[in-house]
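There is one chain below, alone, in structure tokens, taken in the form predicted on its own.
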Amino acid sequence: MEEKDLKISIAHLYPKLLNLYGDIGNIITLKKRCEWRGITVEFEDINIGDKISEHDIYFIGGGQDKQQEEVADELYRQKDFLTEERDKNSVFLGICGGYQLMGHYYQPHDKERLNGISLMDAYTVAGNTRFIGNVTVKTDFTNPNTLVGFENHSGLTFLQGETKPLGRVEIGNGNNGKDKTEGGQYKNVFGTYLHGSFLPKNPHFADYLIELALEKRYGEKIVLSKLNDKLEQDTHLSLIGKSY
């Protein structure tokens, strides 16, 4: 298929609230590469009290514990849906409070749990250390094989059963400061805690995505042409290894 002949629907849940650092820069980046080629792209904000309707790809920022605790209640309300989407192979991604959300839990120090939606097998307890600063990860399925970005984070995530790290840690804490993994991917659910934004520094990131999005969407693989990246790539390659 031609790419001006192609679509894809995009969600960005609740982003009145969760958006801390710049995560519209991910959205930006997701829709730009796809105008680009010619895909046409729909687009929905999803707000407090408003239904999850259906997608190829869900987008959810990062947040302080106050929006996180009125996101949670309203996430697990639609739980059961967003659990259909991802064994349909839609695509989430998740950006720190987004990501411990689409986990089994968050447990703050001083406060009830906050109950996640359980997309992925992982669970979050508050650290006494905030991880701040400048993180790069190897990883074995993207090319190039690196992604960069910056934490701000004191929960401290935890991997179990099928889900996978997005890469170790080569600069930075990453999930928990103790086991040098970052981020979490189970099916085509991704979590991360790199801010900055994270998809305009890993534009082959976020063309991986849309690849995947765009398989689901139609059934079979589409590879997305290449664009003039540059800038973005000069970018990416001059965050490696920066100083923690």
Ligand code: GLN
Contents of the next structure:
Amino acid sequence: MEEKDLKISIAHLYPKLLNLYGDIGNIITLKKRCEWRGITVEFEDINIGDKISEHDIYFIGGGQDKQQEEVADELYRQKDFLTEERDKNSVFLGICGGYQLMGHYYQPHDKERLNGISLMDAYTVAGNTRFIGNVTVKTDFTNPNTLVGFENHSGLTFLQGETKPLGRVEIGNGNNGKDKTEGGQYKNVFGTYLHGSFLPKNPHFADYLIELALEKRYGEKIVLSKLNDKLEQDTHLSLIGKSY
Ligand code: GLN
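Mind giving me the form predicted in complex with this ligand, seeing as the form predicted on its own was just shown?
Now the full complex is given, and it begins with the chain already shown.
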């Protein structure tokens, strides 16, 4: 199929509450990298009170504990639907607070535990240190094999079972500052602590997610055409190994 004949649908979950440090830049990157190739993008914002409908890609950004509390119940009520979507290989990307809610729970300091939707076997507990700074991650499944971004979280995330990290932290703290892992992945569900926003600085990962979503929609592997990514890749390279 030619790219101009392809379509992809993207949902932005709770953009009015979970959009810390410009995480909407991830949505803009996904939309633009499809539109630049002539791929038609259907797009929907999902806000509090909306029923989440079927999409190829679901994105949820980061937020402070208070915003996470407002979103957690909404997400939990739609856990069964979202689990079905995961098992149909829909693509999920969660950033920081959104990532934490994709696990079993997030336990803030001195507050009630927030239920997660268990899309991946992981859990998060509040730590006593706020991790702030640039992060470089080495992966074993992307080309180039690096991911870069900015972290600002006190939550400590621990992966379990079949959940794998996105990669190994070279600079920064990542999931918990202890086990040198950053992010999580299970099936086509991906989470990361990398703000920045994340995908503009990691265009290879944006294309990786778009190809997964197209394969889920059309039932065949679709390799995207190359874009002129010199600015994005130079930005990516300039951040590798940078701590502050
Ligand atoms: N409130 C969570 C924490 O501090 C998530 C913060 C965020 O999304 N940047 O760990």
